[in-house]
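Encoded as structure tokens, the following chain is the form predicted alone, with no partner shown.
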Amino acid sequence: MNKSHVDALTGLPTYGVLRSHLETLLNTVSPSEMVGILFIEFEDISHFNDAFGYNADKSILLDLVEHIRTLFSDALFARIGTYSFVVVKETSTTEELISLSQNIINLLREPLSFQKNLLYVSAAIGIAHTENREEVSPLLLVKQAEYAMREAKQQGINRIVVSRHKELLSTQDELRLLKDLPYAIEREEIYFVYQGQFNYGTSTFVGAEILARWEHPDLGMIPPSVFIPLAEKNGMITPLMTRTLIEAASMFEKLELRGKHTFSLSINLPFQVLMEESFVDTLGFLSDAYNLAGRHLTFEIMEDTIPDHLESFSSRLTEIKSLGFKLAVDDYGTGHTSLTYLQYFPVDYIKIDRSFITGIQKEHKRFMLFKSIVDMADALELEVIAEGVETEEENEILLYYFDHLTVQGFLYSRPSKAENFLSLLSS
């Protein structure tokens, strides 16, 4: 194989080989089979260099590759990014692709031995496959799997997601979405839904998270995992945040008309917006203009966006707190936030990622990890919201052992438009 077609570190095929292989498969695969893609992205393991020395991450990555490649002998395995890999496999069922992905995750749950130390590395896996081969290109198929991987990453550690966004991911459609985003905000194609947060102690909804949705007039529903990165790419994330704050102000007025004066609303705050030089001034202006001062508004910051250089980050959080708003660390447990950060950052809540809740009634270790996070939060006088409560069994365990918690999930409230959510509160 030509050297330019081989990754220098791992010896795996590169993207050029992957693309050529996919083109061949898409033209030759039998009608009873389909082409499947697994897009695997490992967590950033460069932090191991601090403990084990320069280039330790490369040695660890090589060990990971050697472990994983033993799981499939009849598939192409290619490296297409620093921590990004793609598996291409002919298959007859989606279940076979899911099973293969689960085997990879199971392998990652076992510790990796490195320099007489046991290390754990997590990953997110997105799956895509062909259904209508006449309309699928190699680039489109890889993009489908990549977007699914991003969605898996948002759900927590070691998650698997099967692509459902086939119609959105061509290069032409991505360019169109980038162009249409500003108009979507102006024309209110992008709208907002609310997912309630239920408190066990009071047996009532005490808050809600505001989530953006986009219904494109031609392409239909565009998932947040697609349009939020595009908004960040084309500079529309700040206007979208402004629109979200105006939406929050409107909802607070509706809540107060119903006598709910202490109800809280939370908004995801992208790191890119948070660190803009003008953000605090803009927030202060909007707070005055839309009567947000004194309202129970919380900004959620994704744990994995907390930077290595913390002084300016901490200072910005303090400025937001000075305006009277609260702060939460979202998806807690999926990143590398240390206890020191929680001690010195001016945060009020941690939202425990759903990966600690799913199946908690079956796995004692998962229960003990969840309990340790709750105990730590109690010791630091932080409020806790448990995300992703979706089954009665999960709910029963949490309610029995943690009867002071606030929970968020489909069991209590699916995301719904403002009027439907207000009806839920009334009932």
Contents of the next structure:
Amino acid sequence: MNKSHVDALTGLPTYGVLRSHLETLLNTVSPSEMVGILFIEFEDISHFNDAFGYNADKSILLDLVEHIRTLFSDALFARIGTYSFVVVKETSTTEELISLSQNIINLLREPLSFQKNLLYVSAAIGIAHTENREEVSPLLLVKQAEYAMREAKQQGINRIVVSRHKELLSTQDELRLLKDLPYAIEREEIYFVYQGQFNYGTSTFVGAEILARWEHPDLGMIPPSVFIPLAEKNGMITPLMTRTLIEAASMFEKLELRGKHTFSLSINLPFQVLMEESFVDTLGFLSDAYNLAGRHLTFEIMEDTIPDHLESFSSRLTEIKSLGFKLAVDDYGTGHTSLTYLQYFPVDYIKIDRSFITGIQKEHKRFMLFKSIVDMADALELEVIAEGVETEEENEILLYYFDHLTVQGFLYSRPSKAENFLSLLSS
Amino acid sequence: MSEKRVLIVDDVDFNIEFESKLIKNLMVGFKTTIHIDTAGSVEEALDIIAKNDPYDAMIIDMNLPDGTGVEIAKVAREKDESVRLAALTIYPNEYEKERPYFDLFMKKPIMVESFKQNFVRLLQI
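Give me the form predicted in complex with the partner chain now, not the form predicted alone.
Full assembly next; the chain just shown is listed first.
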């Protein structure tokens, strides 16, 4: 290992190693597993130098590390600050992460023997993990664990806190991202990837969803679940939407050159953008100027953003349809308890939320719910896309019972850049 | 039918194409035809200004690879005092000192509706 990759005092990997290890792990972790982070911060032990002499703190820290590293035989253990350490572990449950943290605390409750004295050193531990997350950047995951650690510290000594998702960004980071968003759009730090939609009936990819990605120069990959709400906050969602539509236009041309004339592309349409007075005019302009008219373009609107009284918006939806575009309900089954909106929403597709598909082979009720949604869609002559198909087992049961279905998920296509996606189509 | 001559200066091809399409689309409703020239750098812009008849308006990106939009504005104004100049920038607040050189500031990333409104103001049509 390169010297800069190893911490001089403890011999543990440094932040750089941690980051690249996490990056690899986040891309390869199996769907049934998750990546867990423990952010451990020991109390400031420099005061021991007064009692035991210069550098006593370093010796004590080394002893501590030797003590607890035995707990992480199958995990990465890195030092990222004077008293800050991070453990990265692949696991299937949050409980395992909590119990591992508890073992650390238990060890710390035993005194350390140093120069014939018994010493106690406390710590705070924050836990973050990737369960129920579509994507997350290494940096944000570590930060999230760090925020949880700070909360643990406030609660007292030797405490453990599991992070809640809302703490993903500090106010300072959020302000920075809000400021950086216009530049990111303008200078293409925000770029687009494609996730294929595979049809069982024809055994081919029939469409793709275009997704935005932000690679921030300092903060790394920022997930859409973070930057889309920020873009909605500062109005950047509109130019971002424009960019997405122009990206779609350019992809349609590439598809056409490859003979894929009926291939469909879908993009997320935030309800806020749909509500803008000028949206239909803008869409009309882009449609003319970038040759989008007559293309198979679908706008996906998230179900939980659709208001109860949709009647007043139905004319706008009809205008979009009259420009030749289709509409889909995204994350179907997560928002409304009432289905009345389907009467007023001139919808062509529904995309059934991943929560109905994950583990469908094991849960009879989940299967029956999924089946009843497909039956309803059939009766209403709506097309269906099942989202989040990630394992062979899920795929097998869907293919067996719903052989006309279109599916989207990691099993068939991980989101990839335009050129890679086009290669996937021709392979 | 009168013709207006416009110069767009931007180092990002996407923006040049987007602005050109927006202007052409906008002018459909007016009794004016538009001639658009484009440049990707300060040097190229200065060369085009020197070689051609005066322009009615220019939309100049402030942050160019070989300098700032102010250099172009000064030369353009020297050649023709009546030229209408718009600066295009992500951060208009950072250019307080440069305001006197321009008739208006436009914000990037470009928003369709506000760009159209600003362009009408710029051309005074």
